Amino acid sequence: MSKMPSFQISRRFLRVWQRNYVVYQKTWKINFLTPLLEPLFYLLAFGYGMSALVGKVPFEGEELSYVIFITPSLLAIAMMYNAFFENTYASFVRMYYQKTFDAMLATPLSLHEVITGEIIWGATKSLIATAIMLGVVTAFGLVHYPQALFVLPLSFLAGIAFGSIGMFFTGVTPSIEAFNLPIFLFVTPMFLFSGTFFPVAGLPGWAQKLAMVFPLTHLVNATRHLCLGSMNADVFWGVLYLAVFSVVFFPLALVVMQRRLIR
């Protein structure tokens, strides 16, 4: 009879978070530019450039301008990208090339604490990027307060969800080049078909059902309602889906990383 895996996690995982934060401070100016400029480029190209062509977009009985429609999507995409890429490419580099994981495992830190610290750091980067982008779109008057403030804790939860699945892929991906596969098969379809640039209702029936499996669909939906000043059941279900997704993939990430690092 197989035993359930036991996870050895204490608050020492914060030391891993602290280590990554200290490194982040050395390049914070570069890290600051991307979430600052990215929403500006998207808003100019897609929001204002395409608004005249697209016109109004229907969303749950309302008619939204295209720039208002895609603004929450930009925030949600930033949440996904920052956590996912931090816990795939960046974590893989620290693990395989820099041997940072080996150094940390030579201390009292357990493997599970190292991986937990990595995932929480990915969620923190998601929060930082979202805060910067939220400030940009606020300057354009594209979000409603105080509801939009709840986007910040939502970004941290989303960071844990996407960071966990990112770390899961890190545990099963044989080389850094192989990350192209989960990006192509998992991230790109979500980027395109999760209600980001057009309503999910415009998809065929089977595609709508598939889109509801994507965590980004629920994140975009919850973020859009919060940015529009609405706190309804869709926000609750979005948070619940992301929480369940995290509960599933966080322990899976710990298991596959343990199998990879401890043979």
Given for the second form:
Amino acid sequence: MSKMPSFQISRRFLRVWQRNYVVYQKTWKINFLTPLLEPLFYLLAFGYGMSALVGKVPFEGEELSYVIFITPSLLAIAMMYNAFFENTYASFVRMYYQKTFDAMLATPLSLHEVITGEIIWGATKSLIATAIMLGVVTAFGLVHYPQALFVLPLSFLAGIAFGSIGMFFTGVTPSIEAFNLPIFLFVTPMFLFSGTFFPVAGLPGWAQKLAMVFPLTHLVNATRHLCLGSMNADVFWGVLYLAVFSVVFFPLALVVMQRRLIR
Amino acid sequence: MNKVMLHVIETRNLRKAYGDFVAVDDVSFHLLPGECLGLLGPNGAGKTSTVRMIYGFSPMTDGELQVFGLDIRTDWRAIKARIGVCQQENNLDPDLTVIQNLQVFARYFDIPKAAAKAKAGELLHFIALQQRQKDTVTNLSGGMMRRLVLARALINDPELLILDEPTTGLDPQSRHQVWERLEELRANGLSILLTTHNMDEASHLCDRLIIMDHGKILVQGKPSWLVREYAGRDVVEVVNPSDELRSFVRTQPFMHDDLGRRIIIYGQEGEELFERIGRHFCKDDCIMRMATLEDVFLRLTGRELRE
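Next, give the form predicted together with its partner chain, keeping in mind that what was shown is the form predicted on its own.
First the chain shown before, then all remaining chains and molecules of the complex.
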């Protein structure tokens, strides 16, 4: 009986997704407000305030205006934040304080379905936020279609990758305060150094190598190419990197949650 | 009648160990269809660990466990679909309203939307909460929450209801409300397994009781039989007993507990003996009363604090 149970996932994980969707709908106006206003604030501050200082940014032999440069970064950061925070703080509250998972486990759902439903929900939030933000930056004429449409499926994949790693931290964190650690050591460095606000090439050599490990670097890069209207090998490598990242961290999240909750 | 449904639950040498600590130690019992079986025991006796294995929450360490004639290790999903569970904590969904708690929970059982809606309405009526269906659950009182947890456990029309301390922390009014609902369910033939450390609850609701301690079953039987067998019919409690009474009691065949400040004497048939004690040894500080389940419980599980 001590052997690890095999992964037990059926389409029932959608029931868990639906539960979160019902809750989300109750406050959709507030939920929509952040992705609607956030890009506006950033574009105002960085795009118009900073671009006078920054001038043009070199990217793949082109000279981009700073606004054009950071628009894909804002989308990519939103994908990371929405999924990561959903599957850390929000999932932890449901698991630890509200005992929502315990109640679900007294039904035909398996723990793996509960966790899968949570991660897919995190990815869905990433998709919703990205769609709204894409609408905003489109209104400013900052992205190229039809390539930019591929940002939407990309946001879902990125949501699975960042949600899985978030859920992994939820499985091992001793308390809700301890999330500060992965945020400080993992999320914030990515936010700053993943080619988001300046090109990775601006970093010293060793830091460039480190930045290439960050999934956000690959996500920003792929998103940038798509927003600029190019569908090339960099997009493919970005997708591949996120897929591999998900393939590693999704099962890992299931394992640590199983160890945490099934006693 | 189908052979496999002879027993709703059947366990043989069921064990649960957490590392070196054995929470449930070779427990064997069964639950008959339509029966209300109570697991009674002090905190840490292994009641919750036992029921958690039965509703597929905790993997068992060793032994046999069948529910509806199916093995929990392989057929957990089919079993869980036919069980209703009230866990110890009120883990209602605070992000949802009263009615949504039932409807969203129904989805976990794949109950179609229309059927779930009808069932939720019926259950709200059953627990007298129709008026509050749009309320968030955090606005409900403790008793209302407990009734809603009960309703939620019934959403899938279970064949077996498992209740883990269903009335702990409730005021007497709310407790009786819950009991009434449970009695009605029992009268309708629902099989019930409940854990409790409330003696009233156990004798009130249960056809049969299992008294557990330290992960083992001490005794099992009908409440009235347990009382007769382990505490007799009548009880005399003598406060500040005299030495004469002490030595008298020791020479007599009846059961007694000497607590120092108090002697509790359990009498089987002995009305004469009791009269003698009353005449010779009691001034004002004697209480004669019926033996209760609490006497049985304390005699079997001891009087030390469990913390």
